[in-house]
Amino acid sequence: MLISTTAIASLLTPISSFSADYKPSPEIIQAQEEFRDNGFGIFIHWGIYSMLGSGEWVLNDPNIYHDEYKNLASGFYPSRFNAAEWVSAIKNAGAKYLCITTRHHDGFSMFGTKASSYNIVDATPFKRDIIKEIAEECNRQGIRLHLYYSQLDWGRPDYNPIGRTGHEPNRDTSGNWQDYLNFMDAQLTELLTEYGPVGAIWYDGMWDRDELPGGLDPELWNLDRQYALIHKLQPSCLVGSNHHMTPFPGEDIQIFERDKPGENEAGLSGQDVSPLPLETCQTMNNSWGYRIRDNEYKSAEELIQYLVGTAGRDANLLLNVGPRPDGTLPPQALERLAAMGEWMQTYAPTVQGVRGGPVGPQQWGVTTRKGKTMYVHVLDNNADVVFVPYSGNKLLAANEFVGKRKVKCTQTPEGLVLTLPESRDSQPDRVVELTFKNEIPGAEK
């Protein structure tokens, strides 16, 4: 049963809402900074959805229909749970923050919520708050941890009217907009007041009510109250949303959805491109939840690859795995994650606490840059020569990353031109360490 509207008013900090012309608190000018440092994180896709094995979006399909669908949670048991276990090989694999679904589209919370019943305390055998254990594991192990929240419900009749996702039919839709909105405050609240420091909350769902008329009005969402609320209650939490428009005020990242900002090749990004810190958000394989039937997974080196990738174009990846229903990570997930994390323990520097290069993407890869050095990723194995457009900075140092051989480079009135040292294994990415006499700019956005 759902508790009533004065009980979750009764929740509610009271705030004053922010202006259009939102400026983000030092302490979000400091978060944010530390966000672009991180680089590199961890996203988790859980909950009832993984007992069917055909991802988070089942509950979607207008056959299955939510009544039947919530008795899942009578036999969710994942018996092999262990966050310990979980924050462990996100660690060792170079990560510096976890993402992980408190509550998606299909309305389960995976989290001890006083303002429903249909969450992983009380409506499961399991009955212990996954997210308040991986959250005292990640404070544990030093990971940061930011929480997913969907603004989007396919069961609770109070999300209403319904968008363009969840036409189950006969679905109950006599609840009040106002309470659901209300529901929202209270939930956010619990996990910003009873789970400790939250690096984020990243929204998701907003979308879905884009064919209604006024559907993506932010006054409609009350993102004023709501974001002003985040702040408040932890004022180092950055606000993000994937909501595939250009940030509203009050968000403090901008999210990508399977792409790298600036591309558009999923069809979800084609948004301008902001001044905020960058996240771009991708799935080992073609999934975001378990599916049991998936297993096309990118090899190691495509997804060293991504995150070099990601990182030239001065953003973060947040790459995904999907637990099992049992509560153990895919064997295929959990190679991939010790492989870059073998990766990751030499070439980390190159694309952690750094910033994208004064150049954009080119054919041969990116660069990256610290200070006065540049970092030049070739993730062409075939090229051995790599023209890189920057002037106007003397060239001190080219060197190999890795060894410190040097580097032949010419500096030209153009930019540089190297000549890669011939090597013998087939590497997914090859660092060249430029230092220059003065500090590199960052390229425009």
Second form
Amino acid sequence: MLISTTAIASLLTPISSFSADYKPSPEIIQAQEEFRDNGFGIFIHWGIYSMLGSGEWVLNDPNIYHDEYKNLASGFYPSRFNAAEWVSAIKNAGAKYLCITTRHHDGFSMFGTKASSYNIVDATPFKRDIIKEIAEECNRQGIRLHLYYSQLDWGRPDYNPIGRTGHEPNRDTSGNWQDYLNFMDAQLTELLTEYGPVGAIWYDGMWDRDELPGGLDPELWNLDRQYALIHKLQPSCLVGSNHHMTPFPGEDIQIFERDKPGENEAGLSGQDVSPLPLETCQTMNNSWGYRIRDNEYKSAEELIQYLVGTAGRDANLLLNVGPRPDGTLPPQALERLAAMGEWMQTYAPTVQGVRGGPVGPQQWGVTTRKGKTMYVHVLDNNADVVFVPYSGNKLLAANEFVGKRKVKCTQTPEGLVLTLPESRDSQPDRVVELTFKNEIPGAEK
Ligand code: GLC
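Starting from the form predicted on its own, produce the coordinates for the form predicted in complex with ligand GLC.
Next comes the full complex, and the chain you just saw is listed first.
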């Protein structure tokens, strides 16, 4: 038995010192608003696992030996990697930020860390710090950089006791958890001092210990100290964690995996929706890391509707792309980014710089709002008449967002009845712009 409950219990210090009274600083409050305004980001899962073309969890496969996996590093040479091309594709999609895996569960660091030689600069013939190149390019092109950081490690002896993943016969678990915590602090310090401004640290992997008694205790993971370290090193850097729970004190955004807030189809999003800025991460096909056989890409229309759906639920969309081992983005992903960008050229003002509308999602679609303007996003192409259950604010104008043609809209005490202009061809989203006398409030969460 690799895990003993007493081992983990002995790691726990009293919970009392965890600061439940976290108050975001003015810098964080401003960064949260900017994050909300940005609305749309691109996620990148890239590591040496891409060489095996089976996703970023391939090391967890019982048929793959860890000692052998490590040798992938000395063959990793992404000859076609070009940070400028990636960032341009992301920018042209209309996204405002990029979140990239700096170290995933396999434990391989994609940046030139001094805390472990198992990293892209020291362990591969490529020797280039791709996180640095991307950080510089993001700065150049005005894209905000967010950094994914795994708290789970499938290889280090000091990731001890291990959780429910990364089991392998003869796995070395002789190390000390405290050393692992110090290792994470050292890496985060590097990431926050040597790579320019970082918009967010995006944690993942704490859920690995969910079956161990006390395994999810924030004290065990040193969250208090680590979050304080991040905020100290970069006062505007947001902290978010994909732990699938309601946020802990010190977290500045709430993350949902593969589901819009309030939905739970993937089974990871039963937690309450908090008042923090929200973000849903979603795959373009069915994988995060490059998977050679996964061609099940969502269509550009579906992705646009997904983006609109998150905006209508007051959440950002972080849409994933898994680059190939040669450093290129798959053409299917590039096509979709371009198509989304084309749509965004017209519609960005209805999904970016806005907040979720005053009414929750409806059968026909969603609403977003900005000041006294409401955007009614009709996602159901068959809807002719839609009812928006919003009242108590005098309607001044109702127009199609594109072309500004007048739309028939009747205000009743219960809400608004909109008669949509006959649609010529099918569109992912028909947007009607409603102008009211007073500022429009958000929906209750
Ligand atoms: C999960 C997976 C991980 C992926 C992440 C993205 O937690 O473990 O591979 O990086 O989701 O949301």
